[in-house]
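We begin with a single chain expressed as structure tokens, specifically the form predicted alone.
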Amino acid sequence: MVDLGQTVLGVEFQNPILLASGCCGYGEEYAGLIALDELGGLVTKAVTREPRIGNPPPRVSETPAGMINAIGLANVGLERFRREKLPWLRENLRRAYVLVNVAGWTVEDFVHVVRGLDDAEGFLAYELDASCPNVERGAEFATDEALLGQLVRSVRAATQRPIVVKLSPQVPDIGRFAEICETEGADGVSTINTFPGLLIDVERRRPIIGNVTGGISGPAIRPMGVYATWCAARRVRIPVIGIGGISGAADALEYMLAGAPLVQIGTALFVDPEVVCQTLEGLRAYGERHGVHRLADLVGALEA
């Protein structure tokens, strides 16, 4: 038997597979398709201070090796999330851990959401979306060293729960930004958010996405995500959660060997929700094939 458990953020995750924010709603949307409580956990859709309707449609389109999206952080807002979504998560996820993705226009917005949720039960940690590329100023926090430091420092002062910061690939040295998060009190970082992109309908000479630009995700960005994870993991002692283009066990293992104890699956869910079960089976098979009894032993084990 292969032990898939990972000790991260002060708890034991039963396996390293999480569902990525924005791709699984608030969990309930996938409850009939995936055995959610068999996963390591999930990261909720973003929660902002007030409800957001998001960007104009169309919001999603395929690209040759993934997809482009410009949802615009559409969400029900803090009050409805706490009143309607969090109770469902609390009642239905007993073994899988929940991270609440938090977004905002300002540092004060992030702090307001965290303070509004902090006394509630049903989730483990916050993931601060400091790097969304498909809303105005969405990546501002994760591309400005001073502003990122202020964000993490301010949220740290507002909660004792673990804080994970979702970083942007749009920086020359992502390791430096991971170090800032660690210095200011973050408990982990997620690498990476989507890349900004533009998809054009050449017959109409117009953008395919209603927002004009959006975030690129899927297999096309996996090598960059693995690289960013490797760069960050070499610079910090806090855990790095790998994200980007994971659609099977081999993809997840790339991130783990690069230094990520946990990974998030997102875009692949739109192709086949069964990908998470297949990935877990593949991880077990890999461990048996290579004589690896604890998957945690592979984290950061890249021979380079």
Given for the second form:
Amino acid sequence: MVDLGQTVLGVEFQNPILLASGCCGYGEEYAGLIALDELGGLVTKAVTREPRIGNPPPRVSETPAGMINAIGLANVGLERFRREKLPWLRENLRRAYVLVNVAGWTVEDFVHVVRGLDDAEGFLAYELDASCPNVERGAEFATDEALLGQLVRSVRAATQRPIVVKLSPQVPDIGRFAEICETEGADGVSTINTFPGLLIDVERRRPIIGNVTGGISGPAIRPMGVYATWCAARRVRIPVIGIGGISGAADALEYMLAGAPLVQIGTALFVDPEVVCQTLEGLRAYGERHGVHRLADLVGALEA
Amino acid sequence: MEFAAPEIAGQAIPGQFVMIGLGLPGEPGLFLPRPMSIAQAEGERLGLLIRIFGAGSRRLTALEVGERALLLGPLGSFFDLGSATRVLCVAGGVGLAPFLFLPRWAERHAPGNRVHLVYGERTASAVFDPGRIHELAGVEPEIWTEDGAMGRMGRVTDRLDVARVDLVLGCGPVPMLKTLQAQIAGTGVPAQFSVEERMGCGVGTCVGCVVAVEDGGRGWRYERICVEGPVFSAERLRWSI
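Next up, the form predicted together with its partner chain. The previous block was the form predicted alone.
The next block holds the full complex; its first chain is the one shown before.
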């Protein structure tokens, strides 16, 4: 037997596989297709202070080995999330942990959402979306050292729950940003959010995406995600959660070897929801093949 | 194209769709699955009408007998015939797909319907074989082409008479549906349109495929085409804002 468990953020995750924010809604939408409680956990769609209708369509399109999206943080808002979505997660996810992704435009926005949720049940931690590329100034927090420090410090003062900060790949030295998160009291960082991109319909000479630009995800960005994870993990002691283009066990293992005890699967869910089961099976098979009894032993075990 | 997909075929209702792709890791030009309206569901066989627009549809249509595709469905809302007995189906281009399925399905599930199918294409060369339409759908299509080389010359909406129908169903390009919507408005004839958009997940999680619809008396809101649609009551559609 291979033990897939990971002790992170003060709890034991039954395995390292989480579903990424924005790719699994509020859980409920995938309940008929994915055995959610078999997961390590999931990260909800971003929750903002007020409901948001999001960007004009088209919002998604295929790109080489991936996709572009500009949803624009469409979400039900703090109040409805707490009233309608969180109870479902609390009832249906008993072993898998829930991280609530929080987005905002000011430090006060983030603090407001965190305070508004903090005494509710049904989730473990926050993932602060400091890096959404699809709304104006969305990635500002994760590309400005002083702002990021202020954000983490303020949210830290507002909650005892673990805080994970989702970082942008759009910085010259992501390790520096991970260090700031650690210094200011974050419990983890997740790397990476999507890369900004632009897809053009040359026949019409127009952008394909309604928002003009979007975020690129999928296998195309995996090597950059692994790199960012490796850079961040070498600089901080807090856990780094790997994200970007994971489509199976080998991809997840790349992130783990680079230093991530947990990983998130996103875009690949759209291609085949069974990717989750296949990844878990693949991780067990890898452990057996390599005589690794505890998958946790592989975290950061890259020989370079 | 036909696929052996008994579970989907057994549950499908006209207007619903499937997500079809090649699964992981995907191939160049076909990573994300594509939404396709169900064009036939007979026994274990699921039929899709796929027109080549780009690399993804080209790859799908190149699938050979014995190859596998990944299908998820049936998904989304469907045409609701209610108590209608005289149904007018208006199809533009590949929007023909659900109407290859609907007439025979209606015969089985809501007998007594009379379905009239109006189908338009830009050019005669694009027209799906009328004999095959008759064979699959069991109705004789009224064909329109803009070049006039087959059927009547012009667009499906040019001479539309909704005076003697109980229900209009539409599927096709947005300009066609907008014209249809304007023609029907005020006649009191209910209409339902199947709309399309680029999709990510097909099941409501990514919120990637939205269309603006009337929101009661409160203006408009976006609804997901994959879950609240793809079939919407025509009067609710506000398209893009």
